[in-house]
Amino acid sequence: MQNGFRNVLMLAVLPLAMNVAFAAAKAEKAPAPAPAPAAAAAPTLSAEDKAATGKTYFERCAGCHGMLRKGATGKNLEPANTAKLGQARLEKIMTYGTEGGMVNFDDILSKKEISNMATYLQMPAEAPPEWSLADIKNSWKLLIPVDKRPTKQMNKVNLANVFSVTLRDSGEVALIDGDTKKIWAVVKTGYAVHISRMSTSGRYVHVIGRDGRYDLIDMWTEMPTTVATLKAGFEARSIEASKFKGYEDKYAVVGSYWPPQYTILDGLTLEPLKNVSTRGNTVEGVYHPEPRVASIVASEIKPEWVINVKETGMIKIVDYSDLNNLKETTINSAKFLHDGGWDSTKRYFLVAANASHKVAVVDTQTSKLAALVDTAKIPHPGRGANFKHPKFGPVWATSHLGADVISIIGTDPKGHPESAWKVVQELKNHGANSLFVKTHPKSENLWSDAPLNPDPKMAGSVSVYKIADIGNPDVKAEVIDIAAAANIGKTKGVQRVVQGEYNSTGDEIWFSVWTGNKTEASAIVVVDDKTRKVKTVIKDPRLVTPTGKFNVYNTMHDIY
């Protein structure tokens, strides 16, 4: 029996075992297989160029994308992304821009700057640092107390037609005279001020750049004057001053990218006071880390300010009343909250959410979200323009970054109540790519450019309707190639032309003739309202990259 168990168990582990020996005699004479592909090596840079590039993308990138490229209105540039997309891939949707509204920066940056930036978008992104309340008071100087400050106006400029024009890339502000089209100061300030806000007296400028530097402008003083200046954050967009009755320049609000957060600071010295983080979950239910300030807007019926965050969706209504025990109501709209301005009566507050093809409207009064209107590709207002359609009543206007049309929505719930909060028509823009509309109380048009077009025609035009004529399903718009009127000469950047802002009287549009280049020339036109002619071109060397333009009356009284 065991001799016979013994043979079965050879039987069986024979032809395995020769299988084996076979196995390894077929593998002596067979020769080695190829050595597997390398892994391609990590993208990398220098420590120069690293640090290079990621101020060009801060200054350049971060408001589209995000500090943590995780996007909003520009699209996620995490490395999962990117390292798809490849090398050459990257260098060319930057040099030649695209459709959905990305500039093309082969007029901007070099073309090493712009292959190390699709490089260093191929590697982790780095968070900054964080920057507390402590950070920010400690960055806070009070360059001239109240009681020296003057008691009266001590020049004799009529500020009401001042207008505050940012010098992008010299990080400085022109304050100039609307009457003589003259400067009358250039002021130091921040990288690329965003905006420019008024106090409700109408005697300070805020303004606000995008490297989060804060400085408040005394315009009483026989020349503009900083009286104090702060850093909010490494990166910013929005501020606001507080305008309900008993409260007019008392306090005032900045909001941050980076980091996500607003700041409630003293009205006339920018002394910081509250400092509230946004970071929370989006509008989905998913928690975001950089959830950032857009637009900040005042109401005039009550002590709060309506503060949008980009990337949850949420509109934030702050009572400022008692910043001991503040209170936010916290309004779920759609991502990617952006930009927008009041309507007529200044109840309702309409802001894009751009990525988002929507436009959210909440009604101040109630604290609620009045409706989502949907819209054409990539709304992006300004402060929108509001007028009244001859068919549809009061309604306010956006055009679109990604779409070559103005959207018109109807903002007359009670005398209109079947066009309320919907768009009732859809204007022919010159081009898509736009970033403002604008009109004005005293006009009879409507304005828009289109200065991210990558057709240089089209981004140094601007469409203008006849409002009388618009309720006509055949109105066409006159397309003005402002840029030839300015005839500032041949610029290796493109001449676009960018944010029409009216005078105080309402008869005069000026619109700013952008090279996106710091040592080329730029202009602003400025345009008869009525008779569409130009009337003034302003020219000077300290004009360095002039974009948007701020006048104090229209800013004051929220007039678009």
Second form
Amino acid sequence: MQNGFRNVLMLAVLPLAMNVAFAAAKAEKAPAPAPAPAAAAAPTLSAEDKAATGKTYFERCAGCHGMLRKGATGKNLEPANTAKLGQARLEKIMTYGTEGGMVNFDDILSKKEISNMATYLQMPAEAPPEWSLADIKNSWKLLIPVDKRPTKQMNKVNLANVFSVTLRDSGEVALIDGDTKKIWAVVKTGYAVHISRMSTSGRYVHVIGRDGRYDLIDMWTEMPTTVATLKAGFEARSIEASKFKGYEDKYAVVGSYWPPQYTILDGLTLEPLKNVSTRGNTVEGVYHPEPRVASIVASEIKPEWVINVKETGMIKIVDYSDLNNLKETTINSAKFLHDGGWDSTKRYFLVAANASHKVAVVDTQTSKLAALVDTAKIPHPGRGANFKHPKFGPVWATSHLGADVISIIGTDPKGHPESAWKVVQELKNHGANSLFVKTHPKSENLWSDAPLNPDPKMAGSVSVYKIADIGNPDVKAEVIDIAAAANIGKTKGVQRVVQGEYNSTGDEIWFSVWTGNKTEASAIVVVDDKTRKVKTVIKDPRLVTPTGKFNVYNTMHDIY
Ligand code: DHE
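So the form predicted on its own is up there; where is the form predicted together with heme D (DHE)?
Complete assembly follows, chain above in first position.
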């Protein structure tokens, strides 16, 4: 803890000390300078406002801009940049958002909170404390030991078709029975849960909160039960189980944003086993103090995880077969690595390098970079979508935050070598600011959202293409207003329709209607994939700000 502060202090103090010494030496020779005009007072906040604004920064801003405000998905917000913009301009940007993808906050923060944030951003960034393996161990609670858990499933729920749904602003997940569309249980978790992943057996749900709280939920008990929990760091986004034969459910891994590290845990108890820092040099060879762990996937062909380090642009292939002699292969790709998914063979992993407008392709058979594919601005695939293109064979698709297109990338170097690792086609999306595309091996459709679009109509709609027609140059998407179909009435927050997720049989796609406000109604809209008609709208007062939905079977098997 002290080290972190000391490092930052050193960084701050060293240049100052050098400047003072240099200035003193110069002053001996030079004539006395004319008195400088009084400097403008540095922006400041009361201790109370600073603490409250710091909390809001962590909750709402740090994900995109970084704890140290060095920038990644969002811009660098260190005082050198923010002071140039000034109080009024900063307030305007936060109030109305920008075309570059920054959303408006006038429906989330009050005028006073926006004003305080504009001031806070002009003050120097402070590094949060470190969080060691010992800290993680101290936070670890094994609530139900393995030998006290049931030896068979004690309920009649079809677990393969359960959806773990992030209730973003209530710090919970809802486990929804996909067959009955009823909420089976709401389970308390960390703050603003980011993702759920499944154990290889499909029995356990691993849930990670943005605040680094990790919960392991057992679905064999009569009602879903948290059997272990810990705090992996102060900010986290990713988790994964071990999936190689012989290692099923043996290990789990959690990637933290702060401190920048990944931690390997026992897969059944969450006992913390190993902590590995991701601090180091970027692809340009420049040291970065905050290279955050973005997406993680587990290989099925080797005892390995692919761990993507955002700010350095380095992809780590981590071999978990010998934790004491951990082997890491570090692959240079491009910045800033974010989300991604497997190709249909699960040999190649495709990950968005969003600030470089590229998709990096890793060959997990050879542990080498297969390609860096140029795409439209800011690819954001979620896990992407795999399907057979009528002309180019197996392909993977991503939509974009920065462009109103869906890029289709060839993924078949053997069968279609001329189109492998190239954008073979761009389809029009109904808007930019898209986050997720989705299809299913049993589906004929490719779906795409645009939840961060500044136009509420676009944010509430999805595009859907018939895959068989995609080769046709005049192909057009059907655009469906999902928010209107949900019919939740007028809300203060924009009704953003986000992240399609299929049921286990691949004949329904579920979308969240997310208002970003926990006091307002939300819904999940279930669409019949064949007819594209709304089948059910799940409304329930317990469904607070639903966002990500993770179907057990599809998540276990990486089906997308
Ligand atoms: Fe996500 C995946 C990071 C904002 C919903 N998000 C991911 C992954 C990362 C990430 C690194 C990949 C995890 C993996 O596969 O292991 N997300 C971030 C951010 O840093 C960012 C930009 C800002 C933040 O503060 O967190 C951010 N994400 C959001 C949202 O605002 C979303 C839309 C709503 C929410 O719940 O917060 C959101 N992110 C999701 C979802 C996934 C995801 C639903 C998983 C997609 C999947 O199909 O697996």
